[in-house]
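Quick heads-up: it's one chain on its own, the form predicted on its own, in structure tokens.
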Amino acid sequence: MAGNQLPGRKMRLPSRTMLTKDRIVTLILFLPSLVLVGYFVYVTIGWNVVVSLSDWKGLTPSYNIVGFDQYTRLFQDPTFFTALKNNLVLILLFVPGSLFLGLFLAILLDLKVRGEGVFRGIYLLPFALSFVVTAVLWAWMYNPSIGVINTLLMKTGLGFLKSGWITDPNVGLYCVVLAIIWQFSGYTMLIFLAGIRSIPESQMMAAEVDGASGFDLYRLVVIPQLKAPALSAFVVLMVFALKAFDFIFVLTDYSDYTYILPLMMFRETFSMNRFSYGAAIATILFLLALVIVVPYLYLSFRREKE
């Protein structure tokens, strides 16, 4: 007799009924979102493929595949390759620039200022904003004749930095960048805020009793325990990035020296009426997501297993 069963009694167990129709109900549960998420994500994916693969071009579905005509000719295209240099310059300022200066106020706020909560909400207040309604307020920041950068400047005796700021082709993207980091660095001040609040206070006492403190305790003991945020919002910045199309199409339109990949896609497919063409550069867009995802989720994966 085992436990405290009783003479006679037998321990009754989960009958294969009850786990199969526990089973059928969580299926039945989980079976619409599986559909939805399978027909806009999957299906609409692979639909997209099939399209660049085909000669459709006008207002009327053509599905006449014709293989890999629309990337050859997207290989051969020169606009194809500025948009593309231009999403890596995006790339290469805008996420090391987010996270460092993400990581700088989140260490600022850690230091227990007065007023914490107030610091927190001004930085974050950029990216609860629409990336519309932010465009919009840089475009006029930046305008060249009644914005606000410009008007400081002359008044306060600096009015040789003037400039066109947005409408300048050497320094456009440049301020592109720098506006998109204004909005971003409010979540990556959160990303990184978070996780030096998760760090265990006794390593912290630890530290200082070695005689780690200020810039040192954090470069020795808290940034080295950032991998996995930081991962995360670099996971996160760079698919920004790549489909940034909202934010620069409102602030700068078609111009060249802004011209990305998305912007490219849209005119292609919209205004071009190009349809294959512009499925083409989506589904490069989507390769190129895929090769910063993929290994964050392998990463992800195996850190779980360990």
The other form holds:
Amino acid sequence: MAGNQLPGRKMRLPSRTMLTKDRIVTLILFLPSLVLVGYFVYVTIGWNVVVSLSDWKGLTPSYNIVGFDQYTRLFQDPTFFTALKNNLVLILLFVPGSLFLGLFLAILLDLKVRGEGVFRGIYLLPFALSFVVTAVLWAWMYNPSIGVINTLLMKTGLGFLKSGWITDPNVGLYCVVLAIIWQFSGYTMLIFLAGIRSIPESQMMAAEVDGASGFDLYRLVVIPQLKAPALSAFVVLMVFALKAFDFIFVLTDYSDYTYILPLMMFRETFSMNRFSYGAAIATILFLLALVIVVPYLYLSFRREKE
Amino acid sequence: MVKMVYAVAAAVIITALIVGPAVWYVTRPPPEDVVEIYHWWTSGGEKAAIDALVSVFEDKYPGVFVKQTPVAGGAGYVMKALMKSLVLAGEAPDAFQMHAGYEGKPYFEAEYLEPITDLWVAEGWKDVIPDVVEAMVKFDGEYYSVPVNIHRVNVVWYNKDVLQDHAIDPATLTTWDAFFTACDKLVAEGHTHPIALGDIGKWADTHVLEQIIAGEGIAFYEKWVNGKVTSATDTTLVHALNTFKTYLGYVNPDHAALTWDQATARVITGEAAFNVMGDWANGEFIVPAVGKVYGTDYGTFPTPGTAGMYGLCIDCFQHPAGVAHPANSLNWIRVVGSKEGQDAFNPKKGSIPARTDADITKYGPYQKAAINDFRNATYMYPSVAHGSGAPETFTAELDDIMSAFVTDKDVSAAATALTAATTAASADYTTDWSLD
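Switch from the form predicted on its own, shown above, to the form predicted together with the partner chain and output its structure.
The complete assembly is shown below, putting the previous chain first.
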């Protein structure tokens, strides 16, 4: 409603507490999702925090609050820091990797290549597949004895490059990062391509008239206008990197070199029956996700206001 | 106004979408007569075995449909996690596969299991199931589950052709020293990695260490499972870890990419000579697609130092509290414990029956030998790697410690971590095993 008004013109808004017809309807429409999301998301997050402050161990739920014991233990647990470190490495490599590869692919597609639709489909396909499926595929490719990567290296006389890939503690994490970059680059490509396509043709033509061409055209005109799509893709990638579970669980299981916080949370809870300890890890993960999401929400909220 | 009409219409539709299914749920027809079971038997031989057991049940109780939910993951490490979330949510199936011993303890403590002592008495299982096995399914004097089979864990599988080609007599491999000498010979003659290991899921590392510890003698094993090995400089413990370190010098470098059955397959193809694995591996040799013959193509011997000992890994079913079909659940357990059920399941599974009155003629050549060994065993011991011998928290830690050890081969670090884990879990060591 307010958005329909011309900017700068004063108008009389109904006071905040007044129940207009619109507001009642909005409330009715909003209610089902409010109840479901409220219970299944926010109440459960709160419940998780409560569990993390308890001494629940074993299969009998215990809500005996003992304070921050689990967190104290967590910060003395070397495994926690290994998992945190692996998580950070994953974020630092995976997020920029996916963004740049996606941008690169989007620019390539924007060059009006023949069969654009086909390429777009090919790039996007990995993202449409289940993580479990693609993880199994990568596990086969990376397999040191029968995988295509080592076989290919042997056949082409590059046998000295053979490696244990996901089984080698030194490169295992990077192999995982490579695989998830592959899976997500199609998604970032789509976001960037939509961003590029929304730039008015006239701007490009004007830039061309002014003598910009090729790389300059993208560097000076297109890329600066991709901030918004880049930011939303960034948030999605960050949050995924924090909570990645299925892909890594299938690819490398509980290997120490790819042990990240979600894996640790799951294992502590369901293999070791330390429910409160697992809940503490979940709370830390939640806080980390907030650190990323809240600034984004704030930024986009401010932009909408403007 | 038009907008308003649309909005109300939308609200009505959404409400209908929520109320409709809810009404259906409340008034839905009663569920059909089923018994829902969970297990982790997913490989070829395993599936054939559980299907045979199911058909015994369906013959006895026609009209009851057995709803199987298999969960893949060796030694059940995936299903164990899933089951806890189901049980906590009050969604326990009518029966689920579980290892005997400590693995059932968290369920027992949280009162998710109902005692089936009456059933044990009525069915006469006490008379036909050995005492050590009985002790593994009891908590506080009551019976809580019934074993369907017994797997032996202390087995070395070997490829007969490979040993013959290199003139190695498996009967002489009764000590780790002799075993490693044979490995040296194989390495010198071109078999660079004579021992196959596949440790996806980590438990296969623990499995090997456990057999090495048993090889140090039953007294030390008993001390270990009773949580009494708490000194990182314990000479026997350090000796066992050093043996494991030597062992690792002969294994395939890609072990972290292999599942246990892929490692066993290396012995089948002759790529490797030995594989230490429980006798569920037998199924891999005899499935029709492979078709190997025990005694001709492959053979077994107890892991060095464990002659006369029978390491136990036992699968059980139990009667969870408050299940959807309690009568069917009890009938399922009845079939699981019956002679008929065990003699249908075990020949295909590669294990031996938990009952001593089984019909031995139904079993293959490996199992005949195993049944014989079982009846003549001097000592039996519960497996730690498979959840029976030690508390679950300790076992999970042990898997981590062993997986790290396989990479860094640091004996003193492993001994320190291992004894620290034992001390940390000391309150959980509630069973006092008496093995000798």
